[in-house]
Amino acid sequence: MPEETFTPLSDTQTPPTYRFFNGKEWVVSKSGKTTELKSPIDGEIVGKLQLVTHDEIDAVLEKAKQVQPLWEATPLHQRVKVMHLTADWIRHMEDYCTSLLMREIGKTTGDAKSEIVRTADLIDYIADEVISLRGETLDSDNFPGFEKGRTAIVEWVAHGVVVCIAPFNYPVNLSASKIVPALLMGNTVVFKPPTQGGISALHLAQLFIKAGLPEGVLSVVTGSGEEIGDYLVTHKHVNMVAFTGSSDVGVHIATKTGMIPLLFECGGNNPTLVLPDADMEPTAREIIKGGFSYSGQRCTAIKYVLGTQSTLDTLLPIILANMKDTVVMGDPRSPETKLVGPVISEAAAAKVQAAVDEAVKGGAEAVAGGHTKGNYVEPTLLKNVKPQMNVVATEVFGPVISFIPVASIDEAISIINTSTYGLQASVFTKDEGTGLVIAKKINVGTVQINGSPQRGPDHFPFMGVKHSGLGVQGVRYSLEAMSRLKSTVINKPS
């Protein structure tokens, strides 16, 4: 699909304004009102985006709901289809959605186009795992006390309309993460993308309806989540959430939403506990790899490591010296960059400064990094951190991190335990054993033993506790997560 077929999104000014799909058509918001998208590389305008009104989310909720039986009722096979094909169409259009995404939030050349193969990817697994997705019938007699006569059909029914809100840092993947199952088991989908990474949502959008949806069974608003938030996720014909965000935002929508399903990936702030029998060289790696790439804004990525002091004495020097040859701050779209590019703002970069500036402040060392210029943040080690610090207590969305001396694997699960934040935890060790018996006292949804906490492979659960999430997601999770069960009960008349 050549790019001209992108076209109905925007106009022809430069840069383009972009519109949003109500379901039927690309059109202009009748606010007039847009949002400006910089890129986080040179802070030029990549795009503006449509700041839809409360009647415009009327009108495509009212749609989305009158045509979700229709939608559920398409036989499965159909609406299968229809995922591949769309799958076909991103991997058809792989170098302009990279450049685009590459552009738009700042990632490298890899990054980007790992994100795009990787949505077809899961997009074809979705679809071919739904196929398999049964219910099951029950006779009254298996339960003591009862006789035959009684038989429950037990099937996976749709919610209904479901609000997907995706995030800026995985603007098309995670956006396809929450749409597809959402679809395939019969909801229809009103689709919120972020503002920064809207464009290249947008474009992942206009592939689903090229592939063939029913009119109105997706539809995509545009908008600050402060301005149409709020409004879209308590609306009366919205039946279900799916957001990835942050925890304070995945906090706000749950309070403001009542007695609906919430399917929540929210912040990470993930620990690493480094035992004294750990394979250093690997241990550097990993913690390099989990910290570091796309700049640390990843919900998974690293964000302390506990040890004990000589532990840690140990693993610094191995970090610093892998370093030199493994991450290169830079512009993304250079080839010599690696790892770390720029935040996605100067405001983000700002925040991760702070954090940084408080805890040297408070008698933490940076042994690498610590400083920012615009919004690139230099790839940060502090050492002598405190629990306590603002560097650890709160997410920081940057590449920053922490270094925790302890007395004790006791103390570390405590600090672990403590957080408010509860998505992954890794634990490097030579002993298996001494990592499983570890793992089941950290209260987290995954730990990771000796590798970095991350998202995949996708068919695995992924989860969080605490402030970090609701629900559980990958592939037949996803699935069952985006349906409910019905239960039909025959009686046999007596």
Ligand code: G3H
Given for the second form:
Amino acid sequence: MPEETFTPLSDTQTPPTYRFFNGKEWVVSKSGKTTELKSPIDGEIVGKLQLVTHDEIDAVLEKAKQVQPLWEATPLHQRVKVMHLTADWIRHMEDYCTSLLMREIGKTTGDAKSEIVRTADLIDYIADEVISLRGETLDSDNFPGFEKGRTAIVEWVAHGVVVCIAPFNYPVNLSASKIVPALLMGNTVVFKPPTQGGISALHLAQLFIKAGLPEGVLSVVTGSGEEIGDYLVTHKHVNMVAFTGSSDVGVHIATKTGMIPLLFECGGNNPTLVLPDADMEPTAREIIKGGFSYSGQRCTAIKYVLGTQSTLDTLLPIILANMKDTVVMGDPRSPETKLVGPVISEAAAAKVQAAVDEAVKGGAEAVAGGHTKGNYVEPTLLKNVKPQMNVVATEVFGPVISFIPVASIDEAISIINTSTYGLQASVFTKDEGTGLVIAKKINVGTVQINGSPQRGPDHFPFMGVKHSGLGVQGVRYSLEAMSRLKSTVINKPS
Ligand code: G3H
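Output the form predicted together with glyceraldehyde-3-phosphate (G3H) next; the form predicted on its own has already been displayed.
Every chain and every other molecule in the complex is listed next, the one we just looked at coming first.
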């Protein structure tokens, strides 16, 4: 069944060369160029992706623009049905998609499975939610000086053609979280998957097609961001861009697109403030999970911990003790491995290691890890870190947690608010009232009290400030972001 379902995606060679989806069929690009994808686990080539040409992007966008009004006019219950069928297909293919994801991006079996299951659940939830999203009518006489007789009908309508760009760390989930609300609100979608993770993303796209999306409503173009990114996002037919990726790329896209709606989830360096009264055992476990899940390659991963010297002196040994049972670096396919596998590439590992080396050279001390072999970065705890060091000031996409001693809560808040990032922050304290007071002073999208930063549950709003994002995601928020309000006013003839 998987073989039959996914037959059109690639040729039958080993490793397979994948095709792109032009809205109608899976085809080979006229460029004649492909990119090889290597498994981060062992360097084995998993497959090759097409590098599409600008002409092919033109054709795909032309079609997306042409069919969009028809798709928006399709009864909502029919669009909803396609999404539920897609979720069913994903569940049907759970094992196949899990092992593909694991091999392609090096997630542990548990993390890969949870991404697939979460995606099916998310699609169903969004498809259920859209039915209750409705506009409103407003009467003129509510406003001083106006009589009855004018009525505004306010509706949610589609933007038009939406470009969805997904990252390597959740190539299935963070693709679906964009594509599904965009399609449900009546937009057509041109999807650019990540390069690494692209094969899993193509499989997801195939399941949307199997579920019955009409021709041209969804297409998938592959190629590196450097080669096709700018052309795609600045194309005259594109009405909105939804993107997850690094802050640098987010800023770049925002400066290129001009005045179209943007929905961005970018980088984060997610601080954690631990107060002296915090319950240290659960705090330690949350910090470990928050910092090391999927090898720290989550935009919501904890990157640094702030506390007084004595709080950190109490906390660090508890974290180290807990790590013995809960963090084991290794091949993500092995049941022995816990939380930490390889990072996505040797280049990514080298970048993480460079930041660690810089911190150690500047006076920080590695109390755990601190080294890299190939693309396996040891789970690392750094103490005596300074806020201006790159392990804190930049987004280090690997399993590294820095500890910064502070003299006061105000100093901690000032460090957090000085950052160029503003995705999430955590505050650990037994006194939730104090947590709330501190939360009000922290300038990020979400403050977690007594929990590690995280996006889910997926109907919660998810957003970043500063270089961490634009707009709000999360089931209903995504549906609203993927559409706009349109008002039609009926006037009483005078
Ligand atoms: O990497 C960015 C993701 O949105 C993080 O999601 O908190 O569920 O891991 P997560």
